[in-house]
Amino acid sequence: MNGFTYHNPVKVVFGAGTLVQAGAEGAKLGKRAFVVSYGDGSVAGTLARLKELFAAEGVETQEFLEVVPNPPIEMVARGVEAAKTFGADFVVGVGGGSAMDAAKAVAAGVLYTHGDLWNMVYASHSHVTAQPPEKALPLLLIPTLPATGSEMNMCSVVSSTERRQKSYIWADCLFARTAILDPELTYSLPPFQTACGAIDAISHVLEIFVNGQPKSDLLHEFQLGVIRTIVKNLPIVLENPTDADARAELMWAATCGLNGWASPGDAWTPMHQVGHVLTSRHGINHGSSLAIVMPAWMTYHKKIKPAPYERFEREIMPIADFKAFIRKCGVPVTLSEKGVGEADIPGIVEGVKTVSFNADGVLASNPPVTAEALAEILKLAL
């Protein structure tokens, strides 16, 4: 097992009905809560209840409801100005990964002193010029979609509409003070969102499993355990959306998939780098992008480095069955389903090269992926 340093300061409040604790937890962080979420009505009930809970604790709230998928830095900038005007003591993110990531970026942006907010972003892995934030307003995160694990990690994923790019802000100050994980908040999720979130959570540990260190018994058992848990419980909630036990399992599995427990000593997320370009250039939602990339990536690399893929097939399911499982859950598994053809592949490769290829001119993974290999993987995804 590789050596590592692990740090995660997030307090987790988990369980059905735990939203009721939000007021008391927020009051520990300040008296003025800046709530970042969606304006489409999807979490309106949760926001209304949250406002009541804060008011009962003497906490004033202001809502910023401009979050959209793949939160653009331009929207974050508006949130920063609104939070400053309000005089926010802390920031609350309510929703899926986009809402929590936007809340993190706003919390950091309020105190950012290095110019344009895009400077926070690791927009190129080959020529790193990012100046990550050094401090942020305290964060309270309340996920309503099990997927990204943002509630318990130090990452915020944002995009730039102008640059057609999507990448990371990565800093210790982005850890939440508290995360409230209430599975009841996920009962009303549409099936497609539920499935896309679960596929995203699978990808977080699958990428580490197939690309990471070859000898790490406990990590590999943990990674495969997260995948098994999601594979078992996703069909249950798609059949019965209010199954309390299955919803709880999905929520905790998604959190554990990207809070660092599955990956100490490893940091490989190459499939995500490809998925981000499918999103920024072709508008494919995040979960679908990974559903498309994963089977193609696995099929290509099984011939080159068979051991982890053969173990996946023994202990989870064959790659072909995994692809069929994703499709049965209602998520597309090919580029053609999203209107992307072979003529688009060079542009996708170039997009991945621009942001994610390292100084050696390859996409960091195990083994490293060249532009030519990436093109072949994308052809398998057609």
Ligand code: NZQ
The other form holds:
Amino acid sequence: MNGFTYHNPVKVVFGAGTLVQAGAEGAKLGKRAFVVSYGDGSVAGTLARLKELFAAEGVETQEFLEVVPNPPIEMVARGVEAAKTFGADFVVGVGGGSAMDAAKAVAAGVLYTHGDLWNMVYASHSHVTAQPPEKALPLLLIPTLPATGSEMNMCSVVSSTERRQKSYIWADCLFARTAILDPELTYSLPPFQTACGAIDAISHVLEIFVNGQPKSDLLHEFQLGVIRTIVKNLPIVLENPTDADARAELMWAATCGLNGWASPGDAWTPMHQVGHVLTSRHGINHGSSLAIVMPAWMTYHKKIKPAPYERFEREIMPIADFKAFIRKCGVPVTLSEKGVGEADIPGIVEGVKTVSFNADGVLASNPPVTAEALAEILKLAL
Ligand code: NZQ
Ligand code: ZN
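If the one shown is the form predicted on its own, what is the structure of the form predicted together with ligand NZQ?
Now the complete complex, all chains and molecules, led by this one.
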């Protein structure tokens, strides 16, 4: 088992109905709450309740409802200006990964002193020039979509429309002070978003399971446990969206999948690096991008490094069944379903090279992935 340093300061309030604690938790962070969320009404009820809960505690609210999936840095910049003008004491992210990540980037952007906000981003792994933020306004995160684990980690994933790139900010100051995980807020999720979130959460532990350290009983049990929990509960909520127990299981599984517990001593996200390019170049949403990459990646690597893939097949299900499971849950599993063909593969490989290949000219993975291997994997995903 590898050694590690682990630090996670996020206070988690978990359970059905816990949104009611948001007022009191917010009041501990300041008097002026800058709320970052979507503007098209999908979480409007939650936002209205939050405003009342804050008002009851004497906290003034300003909403910034411009979040769209894969938050662009340009939108973050507008949020930063609005938060400064308002004189925000703290930032609240309400929504899925995009809303929480936007809130994190705004909270850091307000105090950022290294120029262009894109400087915060690890936009090229081969020569890291990022200048991560050192400070951020306090954050309260309220997920409404179990998927990314953003509520309990130090990452914010942002995009640049101009550069056609998507990458991450990684900094200690991005940990929330408090996360309120109320599964009731997820009952309104449409089946597609529910399934995409669940598949994303599976990918977070699967990446580590197949690429990480080969010897670690507890970590492997933890990773497989997250996957089993999702595979069991996702079909239940797709059948009955208000199943309280299954919604709660999905929510906690997604948080635990990317809060560091399943991966201390390992940090592998090669499938995500490919997924990010499918999003930035072809507009494929995050969960679908992983649903497309995972089966192809597994099929390719099983021949090279069978052990973890065979264990996945023994203890979860065969790779072909996994692909069928994802499809049955309503998420695309091939590039062609998203209108991406063989002629697009060189561009995708180039996109991954630009952002995610390291100084050795490969995608960090175990084993490392060359441009040729990546093209083969993408062919398997057609
Ligand atoms: O567009 P509308 O109709 O508003 O739909 C919203 C939203 O656009 C809908 N939604 C969210 N909660 C809802 C709801 N609809 C009804 N009821 C609710 N309770 O879901 C749509 C998608 O939301 P989004 O925030 O984009 O989804 P997700 O949570 O999948 O986040 C994806 C983003 O997170 C990043 C991804 O790259 C992507 O940008 N990630 C962040 C990570 C992190 N911070 O650690 C790690 C992840 O691997 C991931 O990269
Ligand atoms: Zn993800």
